[in-house]
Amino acid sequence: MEPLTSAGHTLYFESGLVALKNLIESHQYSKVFVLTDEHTSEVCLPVFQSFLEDFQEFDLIETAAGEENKNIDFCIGIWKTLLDFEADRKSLMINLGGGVITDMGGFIASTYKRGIDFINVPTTLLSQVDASVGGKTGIDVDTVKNMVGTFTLPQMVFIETEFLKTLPPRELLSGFAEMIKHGLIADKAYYERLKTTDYLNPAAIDIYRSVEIKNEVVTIDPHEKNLRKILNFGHTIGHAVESYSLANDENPLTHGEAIAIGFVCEAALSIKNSTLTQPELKDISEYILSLYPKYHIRKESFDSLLELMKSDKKNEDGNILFSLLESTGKCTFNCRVATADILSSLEYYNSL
């Protein structure tokens, strides 16, 4: 697959190998930092290393795994470890694994003495075709997702579907929900083929083909003005309702379920706030709900989930501003509903 051009730096995919070996070997830096989570470190550096022939002239720097460790803790740790290695301006951290290692690794690279270069090398079907595409990083506050970050670029971004191979069921199909939602935002046809897509072959899986249409949206309008704001079609609930879930949950809800539930509700909420037709929710209801498991939505949480919602970053003179569906495959922003609508959407939801 031919590499893709995203605001100053490249995707590269299977083929990006030697770009990225070339890349490491021209810069001449003084020091490389891997970062990744405890499982990363076991299952996916030593398919990394020898992607790059044994790669081993690094320094590794392992984080506990989980969305619940994307902090500002964790960074300090971090930040401490790379003074502790004397890393300087001319290092190079490379982020290998899901979206909280790119998220949380681009943000302190972008930070740690003003900034210092960084690779993405997501592992994940939800970072290869959403976290690592863009140039965003961002932690956690509390409950409320990527509320700190930067708009920083990386030097390139590695997708190698290789990594898909040691993933569960679960985590597949938490990433294959960004999928649909490219499709539902931008391309109707995408969104049909990938109803008949076996999401557990990730040879079957268009990567490319996802990842070409954010690239497109983030190309335009690289720092969420406009036309960006289309992506989070499905996260202004989805990010409250899996916020909740997190500090509530025994077994949490994954990112790719929690926005699912946000593609229905906020489905429901384009029928009475944009142009979308009662046969399209109804077909994109009944396909989420063939894949990913129903979740109750507490009548008690509700009030919970409107004051996450309060804290989205598209919001803007204090109201929820929502991206809404047009029709399958066009979306549009800066939608303000009224807050009964939303609490109708979570009933919506909920009869299902």
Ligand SMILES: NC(=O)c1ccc[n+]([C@@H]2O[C@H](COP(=O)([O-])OP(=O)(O)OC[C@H]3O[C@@H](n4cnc5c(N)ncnc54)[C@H](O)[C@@H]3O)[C@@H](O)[C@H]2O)c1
Second form
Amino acid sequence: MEPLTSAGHTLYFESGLVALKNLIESHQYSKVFVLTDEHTSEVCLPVFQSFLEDFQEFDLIETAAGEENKNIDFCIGIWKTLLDFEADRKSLMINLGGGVITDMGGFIASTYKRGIDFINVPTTLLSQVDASVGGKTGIDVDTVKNMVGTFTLPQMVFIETEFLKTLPPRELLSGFAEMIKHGLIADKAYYERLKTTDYLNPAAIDIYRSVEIKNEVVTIDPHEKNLRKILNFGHTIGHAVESYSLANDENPLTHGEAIAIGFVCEAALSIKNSTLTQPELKDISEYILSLYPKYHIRKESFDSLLELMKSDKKNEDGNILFSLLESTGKCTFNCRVATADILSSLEYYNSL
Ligand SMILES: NC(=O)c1ccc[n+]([C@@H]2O[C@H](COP(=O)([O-])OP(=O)(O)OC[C@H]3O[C@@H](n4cnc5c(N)ncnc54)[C@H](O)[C@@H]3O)[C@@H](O)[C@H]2O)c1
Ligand SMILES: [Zn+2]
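Could the form predicted together with the named molecule be shown next, to go alongside the form predicted alone?
The complete assembly is shown below, putting the previous chain first.
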């Protein structure tokens, strides 16, 4: 597949990894670091090395897996490790992992000695179609997601579906939600095609189109001043439900499961506050419920959810702002919505 060019860097698909070794050598980096988590060092690093003709000339930095480790304490540990290994400004960091690793590794690289080069090799579906594209790096502070971060582009991104073979089904389904979002906000035909796609078969998933959509949007508006906000469809309510679930549920929702709930609620909001039609809402609701487990949004959580939505960093002047569908495949942004409508949309989801 043809690489996609984005502002200042290139996204390579499939077989692109083969060329990475040459690219590293031609840049004459003083040192190469590979950042992994405990799972990707076990299942993805051997695949990565085999693609690069048994590549060995790097130092490995391994962290614990999971969102709870995407924080400043881990960054400090990794910055110190880089110092111990005498990393200088001509060093390269390769982030080999899911969104936690590409977000945190990008942040560490973009700030270490005021910035060193980094490359993203995303290994989850979510990080391939979303987190590794667009230049947002970041870490969480307490329960606030992505509170601190930078907009810094990697030198390159390598998207290789071979990695997805070891990914658990629930993680595949989580990433698939971002692809559904790309269809809903920008390409109705793609959304229709996804409906007939088996998400459990990585070879059948059209990752390329998803990355193309995200890349088009972030190239037009890299710093999220306007158009990029459409990528937040489903996320205002989805993030709140995700945070609440993380803090209160024994088996918390994944990001994808939470934003899928957000799609249904925000599609319901789009009926009253934008031009989405009732049949379109019905279609979206039915499709989401056919794929994602039904969750009960507890009535006693509604106030907390509203508070969480108010703390969303995309708000302006204290107003909760939504990106809403005008139709399936078309999205608008900066929509103010009455609190009563938000609560009705939660009730709508529960009633399905
Ligand atoms: N920067 C952005 O624009 C952006 C966009 C969307 C999401 N994100 C961030 O991405 C993160 C979520 O990413 P994620 O869902 O990839 O989570 P993750 O990085 O935690 O990965 C999920 C799990 O899968 C494991 N894993 C990774 N690759 C594997 C493989 N090939 N085989 C087996 N196991 C594997 C990981 O070790 C982890 O346990 C969140 O922190 C979110 O904020 C960032
Ligand atoms: Zn998301």
